[in-house]
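Presented below, as structure tokens, is a lone chain in the form predicted on its own.
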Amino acid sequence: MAVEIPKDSWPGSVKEVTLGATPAEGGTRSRTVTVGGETTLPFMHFEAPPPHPPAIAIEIKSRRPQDWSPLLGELWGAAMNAPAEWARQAEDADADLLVLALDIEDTVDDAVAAVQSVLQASGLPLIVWGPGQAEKDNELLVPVAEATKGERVVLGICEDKNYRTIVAAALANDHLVQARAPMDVNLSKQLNILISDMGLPLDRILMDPTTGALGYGIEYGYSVMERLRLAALQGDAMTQLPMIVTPGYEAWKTKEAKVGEGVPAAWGDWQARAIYWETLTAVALLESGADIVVLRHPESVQNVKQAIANLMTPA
């Protein structure tokens, strides 16, 4: 006797968002990346196949980071001193997107030069993050937006204290924004409303609900993302945006990934443990609805790529 699998039918859907612009579209990217478009919960192929696979971004920095794990320093080596070379190596590592994180010590000229060097070195769509301080973010991201007009760069990170300046720069220069709220459905929705009220179309907003790493609050972040996706499918327009999350940042700051000495022997090989921490964090977040995951280690990228291929294949 055949068993009929019950299927949900949702009134809402996630908007499609396209990052980057090719020469035909006024930019210089070799390709674009489109995410979103889901009409059901993640990877429910029997209800509706996902229209686009999740995308993987690799994070690079405008200056060599001093607070990253030594394992990452050994891996990327001298490329960490030059954003353009780092970008080339990240593209060779099979990234779909690049994230360039600017540094608090960057001047406007430094920031613009770093962004332009990355755009020249790689044809991948680009996400640019400010240093994480509202005034400095505004100081750097406005000239970066002007210098990259037409490239459909994602500017971030938009938060409640600095979104106005970043959104205005995106509007003036045909860019997108990354909107981050601290692990709260209502705060995410409210920030999206504020950005939309400034006139930025919803198909130019990526929603960053914030997350924790495996073992460090991931279950709370997972539940917030799940509730955001359910609200979107139920028809709430201000939650119908693709989600971007940062498992690389979160996983590599944990003791398990960052420290190799003075830990229990049962923890096993340091490098394998660190890569698994990033991989498992990312895969869990894909299952909760992430459309873009930002990673740091190429082996994690390959692991997550394989997981995505498996998840995109109907059972």
The other form holds:
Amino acid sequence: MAVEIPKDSWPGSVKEVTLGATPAEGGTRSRTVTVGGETTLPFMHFEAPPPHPPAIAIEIKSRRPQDWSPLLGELWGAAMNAPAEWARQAEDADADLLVLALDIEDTVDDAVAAVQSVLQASGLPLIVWGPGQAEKDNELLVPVAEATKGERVVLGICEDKNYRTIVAAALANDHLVQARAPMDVNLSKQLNILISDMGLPLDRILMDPTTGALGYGIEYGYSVMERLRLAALQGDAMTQLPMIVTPGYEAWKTKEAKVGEGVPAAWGDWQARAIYWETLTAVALLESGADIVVLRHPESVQNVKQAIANLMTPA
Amino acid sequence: MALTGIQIYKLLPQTNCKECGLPTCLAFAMKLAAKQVELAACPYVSEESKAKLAASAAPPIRLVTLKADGHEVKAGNEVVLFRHEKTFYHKPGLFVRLKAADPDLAAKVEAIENYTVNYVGMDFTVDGFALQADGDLAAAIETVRAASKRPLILIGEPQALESGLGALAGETPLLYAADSSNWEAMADLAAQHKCALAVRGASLDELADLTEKIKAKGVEDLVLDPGLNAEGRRVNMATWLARATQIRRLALKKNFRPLGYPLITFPAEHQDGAGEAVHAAQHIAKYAGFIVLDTFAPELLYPLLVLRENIYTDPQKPIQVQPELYEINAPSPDAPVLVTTNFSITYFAVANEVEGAGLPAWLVVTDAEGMSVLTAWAAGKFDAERIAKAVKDFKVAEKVRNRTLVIPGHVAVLSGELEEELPDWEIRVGPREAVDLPAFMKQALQTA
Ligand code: B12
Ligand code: SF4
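Show the other one: the form predicted in complex with the partner chain, since we just had the form predicted on its own.
After this comes the whole thing, all chains and molecules, with the earlier chain placed first.
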């Protein structure tokens, strides 16, 4: 029986966004990473091959984090004390991109020095997050943006309450931004509109729909991503941006990943469970449309790399 | 997929005799399409039309139920491609595969049977066993049945499977698998013993051919394995995703019966480097009905069971607990009072920490419409007024002697307003994360 395969064809498509700039393009990166460009749902090769594989970013911090799981502390060890060394090791661990999260304790000089040391240590394109507190984000990200002019760094994280200063810094220094809205199609759209109204072209915005870890709200993030991607394919311009999500951050703050003692035996081996927690959160989000996943553990990176290689090759 | 009024009209006698109580056959057809009348009201519908109408009313993906004494695992009867469109209904059954010839079979069955893990108040277990008929199947079934009453999937060639089926009278196991070489014998076996039957093929064309032939032999509870290529190896993730999606679309959008069945998967068999966990996660997200694992490991099962629960949660209503005053570790009137919301994940995060640490406490669970602390706060469902109302409604002051109320660290901003709402109480801001609650209670509150 010859089964006729139903194929979807969509009026809309996702914008391509390129992170980083090589010397020829005015930066210093050894290569750039382009994501997006999809014209159909994730990995539907029989309709249209996905133009770019999803990228994996490894998250590092400007200072040794105090609240990360001890498993990550043991793993990265002394590298956590020096962002440059941490960046080098993250590159060796097969990251496509780096996220450097600045710390609330950082001065402007600390932040700029950390970013510059990372740019020197690694040729990967860079995403820089402020500490996550509006005033401090602005205080640190503006000088960082100026010191890295032309590198096409992604500055984050823009939210509805705090995006103007970050977007202005991106505009003035040829950077990109990460726009985060809390798990809601309309809020994502709204923020993208506000940012593009300031004059930042859509191909310099990554959309962060917010996610939750496995067991802690992943289902909301999963469905919002599916809905955003469907809206993009249906032609809604303000949703046609590649999606970046943070399964590493979310998974590693769960009790399952953080705590090894005094937990039920049915949770099994701590380290293996923690890595599964991060890996499975990321894999589910790839299936629902993630273009960039930000991870923390090299073994999850390897697992997710394999999944991506697999999903990119119809066989 | 249901027929339209016009499609139904074409199946009616078109005589407009009015005996159904409606002026025309078309009017009757329209009412039938809207499910406002019963087909039986027309005495003149041909047998052929009746069969067609009945078939069109059947669910586009057949519901297949594996049964054993007291346990059932259902798959199929799904109605959407994306969970946000309605919900996914039947969680894929998670089975663990064991070998009939395994000398440690009894011990393994017992360990798997006893596995249970609690997630936000729900106990999850493995759903059943898959037995590979590489030895004496009848003896292996006896061993399994000595420790477990869960449904079975039997894997092997027809003769091997037949030897075991005598022991399973009254049950509905799943036989794996019919293919182009053995389908007649498999179909006979499934018909004779009233089993469900898995069908495997290297393409959708081949699968559709096989299901039609097998259905013609009277076996209707079919399950598809679309995961093999022409060389008999497992396809990779991209191909699996494409096939699973195509099958789901054909069933739901085209009402294509030959592929309107649930899917079975074997995540460990895909030798493409991605690993069992990653494949199983894909199968949970994308459309599997039965998943056969080769690894029994708590650290793997727990995340898979949670992922399955999350994907199959009804997106319309968050999982929630009853708002009330909960007692943890038999609190005395002097034990501290904690406040949280009625989102299940939030409630259990807090309750489990305090309970696990052996600390007695009163837990005021406010009605925040099933939202987490920050979500509810941002949505105006967890504010000073609501907390104060809960404290009054649950008569906390009558049951508790001390007047210290601990609020979540994430909503520290509420403390001022709350002091005004509850002037007799001292409002304390707790830590942000529940993990840090026991330490906070021991130090800041000096709870023994
Ligand atoms: C899942 C989610 C949703 C889901 C809802 C899930 C639900 N049923 O609650 C959906 C998608 C529907 C949603 C909607 C919204 N959300 Co929302 N959401 C989240 C998300 C991703 C996770 C929340 C979660 O489940 N956490 C897990 C639970 C267990 O955490 P928790 O309840 O806080 O409990 C922990 C602690 O508070 C503590 N704790 C709890 N109780 C107690 C008690 C005591 C005494 C102590 C000491 C500690 C303690 O222990 C727990 C474990 O550590 C967060 C972002 C994030 N990643 O955290 C945003 C987030 C909470 N949402 C946010 C917002 C703004 C919204 C919306 C208002 C957006 C909008 N305008 O539509 C809506 C509101 C809902 C509505 N109007 O209907 C914001 C809140 C921002 C803020 N600080 O005000 C957040 C932080 C996202 C963000 N960064 O912007 N959201
Ligand atoms: S009873 Fe049947 S044949 Fe007669 S009008 Fe109604 S539908 Fe038509």
